[in-house]
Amino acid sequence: MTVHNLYIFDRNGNCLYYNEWNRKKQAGISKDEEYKLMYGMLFSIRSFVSKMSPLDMKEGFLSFQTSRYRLHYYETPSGLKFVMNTDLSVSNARETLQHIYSNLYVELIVKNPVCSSTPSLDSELFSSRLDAFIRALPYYSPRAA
């Protein structure tokens, strides 16, 4: 089991962070394409569920796997999006990503004066401290990559 990489969107689709731990195969593009890739690929799998369900989603898209990956998302009221990717094995990340966002991102982004003025989240205690939380989670693992 393992966590692949973590990118967090702000509500206009810029790329506030992105993280890798276990990706070994990279996309073949810029990461700003990859990007722009990413939140196109989101902002349609988001509407495609929210017309093509047959009933009121509370919560809406929540992950999609492929054969190689599972993607895991969760959008705060405010508008941002945060998309983990891991391997198949990992079920459920929505916890995760809600502990990420309420306990790291609030915590050490936005209630920082400092770190709150800027477009990107470019503070090295963020970085650290979600660095160590990915490296304890129960499922991630370095050697299974």
Second form
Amino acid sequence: MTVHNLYIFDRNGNCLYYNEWNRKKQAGISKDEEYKLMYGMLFSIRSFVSKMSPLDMKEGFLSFQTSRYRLHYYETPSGLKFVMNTDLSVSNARETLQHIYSNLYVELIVKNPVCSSTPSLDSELFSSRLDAFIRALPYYSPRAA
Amino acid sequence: MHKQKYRVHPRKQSTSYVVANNNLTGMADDALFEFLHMEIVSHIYKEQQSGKGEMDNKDRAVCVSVLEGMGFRVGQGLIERLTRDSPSFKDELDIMKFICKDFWTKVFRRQVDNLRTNHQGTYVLQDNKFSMLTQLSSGKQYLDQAPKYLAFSCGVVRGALSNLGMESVVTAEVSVMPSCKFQVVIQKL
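Given the form predicted alone, corresponding form predicted in complex with its partner chain:
Zooming out: every chain and molecule, the one shown earlier first.
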């Protein structure tokens, strides 16, 4: 049971924050390319999902899974995108991502006068609180399942 | 602690935010002032800087004194409102205790942790989790930016004391955030 990594994108596609806890295999491309790839994929899959949905769509794309991991997606009304990869034992990380947004991002970045004029996530306070929060999650353990 | 905080129905995000912050008077009150304060500080610094490339110490001093002056007026008004129902104070120390407890609670949402004095007109008020600094950092990051966000609060304290009959000079000093020391020196006329 574990969290592998977390990305935070702003509404223009810039990756504001990335951290990994338990990633055994890298993508084999540079970090910038990886962020672009992730954002591009999310953009395409969201528009695909809304076009092909056989019913009226409520929240759209939420997550996908492979045989080894699950990717969870949460988008705020302000266009901020939270992407978290966990292993398969975590079925719904939406509340976690919402908590990261409202209690960590809003409190420590938006309300930080130094950080909020240009959304840069340099704040050490944010990094350390986020790290502590992820490690305290009931489904986190340092070793992947 | 985190386990109970994020048990939330996705659609009720705003109420959970209120509960998570233990602020039952309404989240909007505190956040509104925090954002406004951030904007005031940034506006004043931008205005001072417009036209010049760099800010020198004189410019910074002007910004700090403008913010402090604003805080002074706010403090004067606040203290009138807050002492409506209190009895009159016995002496200086009594006034300082009021500032540290009731006033600090109403304005900064907590009490001062430590009050020291030399009994000759100088008081040091220590707040270990000063509300203007908790979102900035917990440690040394952004230490150089901290004074900008303390100037207004210094003015508030000075204004409050002024309307209680004590002229003073209030300065603030930070070494490790969010802990902050306010030094109040009473001016004997």
